Amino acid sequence: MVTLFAVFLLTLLVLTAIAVVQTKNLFVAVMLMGIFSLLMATVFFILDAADVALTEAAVGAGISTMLFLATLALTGEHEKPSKKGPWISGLVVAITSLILIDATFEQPYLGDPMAPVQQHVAPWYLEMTPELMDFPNVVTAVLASFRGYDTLGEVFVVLTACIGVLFILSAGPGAPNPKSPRIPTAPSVGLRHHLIPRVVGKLLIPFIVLFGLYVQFHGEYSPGGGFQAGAIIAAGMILYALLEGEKQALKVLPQSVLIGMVVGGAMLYGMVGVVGMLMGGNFLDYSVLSSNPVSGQQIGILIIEIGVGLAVCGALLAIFHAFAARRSVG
């Protein structure tokens, strides 16, 4: 029964895709690709990767959502007509499908017992987590503990991109100018005046953000973390947005509250494996931060993962506000 839903979905995926690539109209195609995001998270679930699962509907469906939609009022709605012909893209296409089919044939079966992971890294993670953390969740523990020096990586990957973006955003025709007075379009008034839109974003919006905290604060003994914690906050802040307009948004958490969250989650990880250092351990070896070191390892994974959320919603926040702004003065 399991196959054959996966089956319907990865028929569903597919038929998405198509349609994606197919239309003009580019509001139809963000539209869609919310409705691939999530028929992808439905797939991670099956797979029992909740964790990935939790990350592809707050960022995919989500935030990147949003984003397009955002992106979509700075352009148009419509794709323009290519001059070039499609054949060269079509090739690329077809060349990387006929790769990607053939390296499947050398990868183990879905749940393999006999594949080299289950034989070697899996059983060792399964097996060191409860002794060393003293929690189920062996995803946030590979993450946060074995997998620091990466997960660290990414958050400074996020940092950079963030920076990044804003830098882009903030030059160029459009971009906002601090000496002129802000027009009050759509984006900056959002939807007050809206009856349904408003009371259901109202009744939703402390529901989300409860659930972000609980995703923060629970991440090692169910799925979530940081990570997905931050993307669900700043989708609902978001929503606030939508709703009471830009400039209420920048009220409650100001442009500069977001960059300091941005620098400060970064900066926050980074230091728990200076002090870990400072104390005699190893950068990121959280165990040196108590005197036993399984609470050592819960505190560190514990400020480390609120870093990552910092770092993450800020970015996330600091970006939407960006767009904003663009359309806000355009």
Partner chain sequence: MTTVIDILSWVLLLAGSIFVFIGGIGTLRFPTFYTRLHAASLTDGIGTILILGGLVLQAGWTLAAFKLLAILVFLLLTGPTAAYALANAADMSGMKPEENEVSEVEK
The other form holds:
Amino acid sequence: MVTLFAVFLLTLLVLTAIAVVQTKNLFVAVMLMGIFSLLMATVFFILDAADVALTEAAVGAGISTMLFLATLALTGEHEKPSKKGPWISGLVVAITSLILIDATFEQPYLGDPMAPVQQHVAPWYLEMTPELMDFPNVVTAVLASFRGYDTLGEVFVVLTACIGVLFILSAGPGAPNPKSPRIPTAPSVGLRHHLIPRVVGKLLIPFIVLFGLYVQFHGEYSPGGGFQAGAIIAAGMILYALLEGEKQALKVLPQSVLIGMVVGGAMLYGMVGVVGMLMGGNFLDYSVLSSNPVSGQQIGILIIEIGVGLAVCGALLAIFHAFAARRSVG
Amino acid sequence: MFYVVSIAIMLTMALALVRAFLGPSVYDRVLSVNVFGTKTTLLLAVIAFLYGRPDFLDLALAYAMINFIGILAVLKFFQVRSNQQQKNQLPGDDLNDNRD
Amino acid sequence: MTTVIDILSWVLLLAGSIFVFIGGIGTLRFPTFYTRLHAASLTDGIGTILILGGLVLQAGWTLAAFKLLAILVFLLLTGPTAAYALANAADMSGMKPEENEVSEVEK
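If the structure you just shared is the form predicted on its own, then what does the corresponding form predicted together with its partner chain look like?
Let's see the whole complex now, leading with the same chain.
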């Protein structure tokens, strides 16, 4: 029955994707992408991937929509008609989808116990997590400890991406393009005239941040962790910026602090690994951090999750503010 | 019983999706996103019970928050957009005449 | 006692689904934006209360019930706010209820 639900939602997903490609109005495309994200997250949830569903909800439906809208505020709203015929891209898409459809026949069925993914290291992770770390969320254990190198890499990818986006956005406006004159805008004032959203929004911000902290520090026991918490807290701060204007938000958390959060988060993660080496273990082997290997693992995971949360939160907010600053400079 | 509720919610999601496809104004689409978000929250809550794993309710809570912020971001976008148009005296209202 | 609570929660859940579904039909079928907004936001409110109330009865006195109540409070605060914000944005953009009614019904 639940599989039928997933099939139904996946059908809606495909329809939404087609509509996104079809529409020429980019704002509509952004709205449909929001729906796409919500559907995707629900499908993840139905397939029992709660951590991924939480990430998809926070990043896909929340932050991406905001960044898309921030981009649209800088550019036009209508897609430029493409001069080239759709034949080449259509051919590529057709061939790729044929190959992919062919590949699905070789895929194991959903939940097949003989599938390679169930045979390889997964049983070992499931068996060893209670023994080595003594908490129930295996996803956090895999992410933070067993595959700590990968997550460290991801954090540095976030750092690199943040630096790249900031470089591009903080470049000067350049020569004015005669075809699309830059649109000067009013200085950001926030939603000053909308009393009801402001009151309700400001009432909710503390709870959003509190929930983000819960996701951060409860990640070993329930779905969540640094990535999701960073995105949720960033969403809460963006809500503040929406209500009070970006200037006011920058007074609370200046750009330098945000950059410091990104760099500091990544460094914190790396430092845990180095400290582990100094204490006689391997890089990112948390067992040596405490006299008891289990509590050492827990301390290590806690600290690196804080690092991940700081880095993600700082990066998202820095990018958001870079868009806003670009808009008001115009 | 949970199945009946989930089916009702998913049918509603489908209806809202059709409204999002049809438009006609951008506000209709924002409305369908909003409806869709609320329905997703409810669906997640129901499915968490269907699975017998109430600790997954955290996700529904996160969805409720994120959805609200998204709608306010759209509102802000409209405000910025209308400011831009006032400054430039752009002819026509881009937001109302979209017919894909 | 458990049976009574079960039946009560089923009634709530069923009523909630009916309201939610009616709201969905209204969102699709009503002729103008403001009427659609009306259909969506009102049924959202009552449907949310009924469905989450039914789930709270199923959960009993647990952490889950508290979380459900938190979701309920959150949705009840944000839903009408979002509806207001949307109606306000549409109104500011010059979309007036009367003229639209005539032009869109004819389509």
